[in-house]
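Take a look at this single chain in structure tokens; it is the form predicted on its own.
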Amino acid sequence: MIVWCGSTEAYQEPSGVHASVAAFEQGLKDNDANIAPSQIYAYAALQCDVPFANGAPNLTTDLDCIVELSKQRNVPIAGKDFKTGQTLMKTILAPGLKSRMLGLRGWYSTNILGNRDGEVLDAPENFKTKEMSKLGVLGGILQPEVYPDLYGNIDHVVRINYYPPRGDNKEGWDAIDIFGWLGYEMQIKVDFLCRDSILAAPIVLDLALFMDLAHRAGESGVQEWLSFYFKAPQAAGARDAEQDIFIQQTKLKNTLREWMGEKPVTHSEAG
């Protein structure tokens, strides 16, 4: 079992090297500079049948070759970006503005961070992997195509500042506009202080006791069941991923009531 936790990795779009495990396979006789580290290391775990989490924002585990090579060896794959702080704090605080529907205006976030993770992505071709993967929280949650009164007109901005003397204590802060009946405005502050690896932990751990489970459960292919540890979670086909904590997390507990033989949770008194 392989749980990705490495620096992020500067953007890059997918080619037709990641088009398919024999494209792949020959861009790496050929030394690629498509090729990513992170890439080699999820073919190289997916062709020993080793399962492979993606913590970090990068595209490898939702490439077609990475995909199809899980599928083929009956491996389960997972990603991607680890949901820990301020995009942690967006997802439990989203869902909360959308059952009341309350309108959002605009989201601003900046992070302040000083380890390793906040000296990489100073970098803006780093940043904008990670910058991806926080700005796509929001859609999925509030679904402006359905709701375009409430949540069709966002400016939601997302900012990344070093700053060393922070170290691993992470601080998020969150300026939230927001209006409720008749219009009127109103605002939420939120600011997280939070140290980064005791957040990322727990989730390393439980994706090693659950990707485990998955394979001898005789799982393949991408774990959408999984999407509650990531920020960027992958759906298991053309359907949009769920960007929503609760529904994940009731996702994540009725899989494995179904593994266990127990009907899933429903919340209807009936039966």
Second form
Number of protein chains: 4
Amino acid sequence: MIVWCGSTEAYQEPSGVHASVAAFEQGLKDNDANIAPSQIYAYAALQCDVPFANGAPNLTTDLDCIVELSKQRNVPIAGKDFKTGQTLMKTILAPGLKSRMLGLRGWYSTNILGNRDGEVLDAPENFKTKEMSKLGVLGGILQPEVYPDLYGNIDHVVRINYYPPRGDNKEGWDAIDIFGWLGYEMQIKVDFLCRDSILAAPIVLDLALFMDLAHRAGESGVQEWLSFYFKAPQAAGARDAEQDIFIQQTKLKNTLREWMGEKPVTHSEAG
Amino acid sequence: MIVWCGSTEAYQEPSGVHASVAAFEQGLKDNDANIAPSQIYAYAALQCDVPFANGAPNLTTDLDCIVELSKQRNVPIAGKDFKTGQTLMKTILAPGLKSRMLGLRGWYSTNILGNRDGEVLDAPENFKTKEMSKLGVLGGILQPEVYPDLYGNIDHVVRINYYPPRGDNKEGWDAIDIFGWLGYEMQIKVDFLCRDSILAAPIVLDLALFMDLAHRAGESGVQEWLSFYFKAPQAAGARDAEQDIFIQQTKLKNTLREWMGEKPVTHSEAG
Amino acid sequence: MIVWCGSTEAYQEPSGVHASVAAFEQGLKDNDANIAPSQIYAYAALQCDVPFANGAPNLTTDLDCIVELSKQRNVPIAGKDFKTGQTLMKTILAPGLKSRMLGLRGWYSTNILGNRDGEVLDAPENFKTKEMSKLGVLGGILQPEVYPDLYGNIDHVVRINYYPPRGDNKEGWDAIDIFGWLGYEMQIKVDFLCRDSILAAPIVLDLALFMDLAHRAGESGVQEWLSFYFKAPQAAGARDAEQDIFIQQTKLKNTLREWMGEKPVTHSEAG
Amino acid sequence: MIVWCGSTEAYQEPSGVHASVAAFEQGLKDNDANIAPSQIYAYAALQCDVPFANGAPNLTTDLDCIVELSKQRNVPIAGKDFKTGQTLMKTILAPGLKSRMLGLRGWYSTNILGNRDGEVLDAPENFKTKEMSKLGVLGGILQPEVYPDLYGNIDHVVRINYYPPRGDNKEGWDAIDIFGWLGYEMQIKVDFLCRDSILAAPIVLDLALFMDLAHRAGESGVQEWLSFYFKAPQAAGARDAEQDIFIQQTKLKNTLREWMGEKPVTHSEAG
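Complement to the form predicted on its own: the form predicted together with a further copy of the same chain:
Starting with the chain above, the whole complex follows.
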């Protein structure tokens, strides 16, 4: 089992070398500059029949070549970017706001980090990779296409700053601008004094266990039911993966119930 | 349809006069001091076949006599205490913390209110009614009996202060002390600059519509599927009502789906 | 040198027994219930020619009998209530707001403490002593009698709550409602995660040194120039003592300069 | 009287064209790219004997040529960058921390602005001008060269982000990391929901009145006694201008007292 916990790599979009296993293998021979280190690890893991989960925001497993290989080899993959601090909080709060149909005008998130992770993310090319991963969550949860009046005009800003006094800890501050009945404005501020490794460690353990379970159960390709653990969950099919942490959790639990032959929980009066 | 929005009444525990419809009616004749104004309204509503939902933290519909009468008359009741500001936030965050098995050591909540509501709640006998309603939510969500290491030792403190500069608005500040992997401590602070009436108004409207629907559908007694709207939801049976807002929402939606003859949503891979 | 650091005593106003040294001594013989423990310590200290500074919010040295005795014995006294956490911050911020003539509509301060200090202050009779000491600072700094439009209508609320998870630390949260040009409203929130003993320890040391210096310099009675260290500084004369921490600091420094025979600092262009 | 309130210009260091009035005038003829618009206004004002105060963070009056001209023409100048929101708070809090010799490990400041000012400052070349102006204040107040253990290792980070939902208002959030006795760490968080124009307007008025007074009083060159109003106060002599708002205020008041022939206030026991 490999659960990738490396530093964020520079921003990259998929290119020709990622289009198929054959192209990727040719790229390896050609020392293609578009192949990032984490991709080589993912490739090697699958070739050894080792499931691979990606805890960083780089593409890594979100590539046609890796998905193709995981199906060929019948090995599960999952990703990407552990959902630990500020984004964890965001995917907890956003479903709550939506449950009450509270409108959202803006969400400003700033992070201060004091360790090597903060230093790496202070470089714009690395930050862009992280930013992409972090910005996606609101749209998936709030469905602006279904509720344009409430969620069609959101300014979502995410910043990360290297601030050595925070040391191995992390602090996330969010300013959330919502509106209710008759358009009245309200504000929520969240200050999260957290610890990245402490929040990430149990995710690593859970993923190692569940990826192993999936492998033994004969699953291959993207394990979308593990979206619960990721900031930018990789979809198994054409539809985007779920971002709402509570739906992700229900999906995780009911998928396990099904594998065990139990009935899913529905919380209906009859159920 | 009556949706009760009166000020909080003084704290009271159920007494003999509330034990049955007959005792309550005798109490009305005797001008019994244990009968609070909201209880008379609830009684009168049911006698007129009008569904009654209680948005205040007083007992009102949480009394044997009122439940008995609602079944006799075949009229739905629901309560209690609209879930709008700080408690809304609490039942959004607590399920999120629990989803990740983050331990909770304490939750301090203070509220400042500037209008008549704040003035009424500054009186200790009224505040106690509110405090009881507000304190219950964490236990129901976190299940300390199932997870004693994580949730067996929580200091939960709730305070409300009358602070005229806040005017018709409200501000809730929460200090939440959590712990993760290996017992490492982390903190979350939430400042919610909100507006009580703006958050409550759509709940009043929803309840009026859903109580009417329930009445037409022939339902009577406590409408537990409407727990989504209440801080201290009244249970229909022996088990406590659900406090987790996301389970409450799923229950609300799947109950409606069932009444329509549709399959409940399960979010499982197969579903 | 005695620097009193005991827990807050129950609220008390001066009574007959405190009116003179003679009355106090009679009260000691009669075991008068109006004599609090800290007062006996202060009396004993002065009788032994030991200067006494009061770090708690009880009256102790703010009594005619103790002031009279300190002059008789030619021993300095000072008090009261160490200025450490939230009130320290308040006497830093309030002069800043006033320097810019920003109006103040309200100041809500809540404190959470987890140790024995918090437990003692949870008792209403002890809290009242502390509340009196804490509420006084704004009036002295802002001069509502001089600026009634800006500072004549302030809601100042101070609360302390016992919250065990905070342990030996302390957290103060302030919501400050100000207004500027044309009456436009603005808000300041301050969250102070502090440590009471760490903030108090250097004050104890400074006071021990300065009280000794004053004693050697032949000073007696109230040492108003040490107001810098106290939440409710005791005045030497008829005028209230200064509350603005920056004026207090200038007073402390210029008093020392004078004793050394140096010119005071004025910060004027010529100075 | 001119009080310059234009948007922040791109970052610039003084160059040859700013070295003397003669060089500047040649630069005007040559249409020198190093001459920014605000500099032309300042030059023109002085040539017309109109005092000029600079409310923006650009150099403008901080140039040898403009200082030379203001002395030649006997006209006062002052600058730079109105001290209104977050920096106002910083120069209130930092003297307070220093008064108690509390150490400072870091100060992270983030700002969100929603109007044209925020948009202009989102451009890195403009932000750098602002950043330089904002970063300077702590060193001047805390004197790291005198107190290296307390203030010799400070991470001071200032960020500004364009966030349209904030509209004409502004929000500044500060995370301040201090340490006390025995090196124990404490934290202060300040959230300032403010309004830039409302805080700036009275400064414009005060400066117009005081610059006029200075002109009538025959003053010329840099009016350092008006430092109270500026984030990066321009010094009249070789020594840096004072940054501590309370010393600035004392300086302002005592300078006026001296001009009136009154004794300065010293706050000493004798004074």
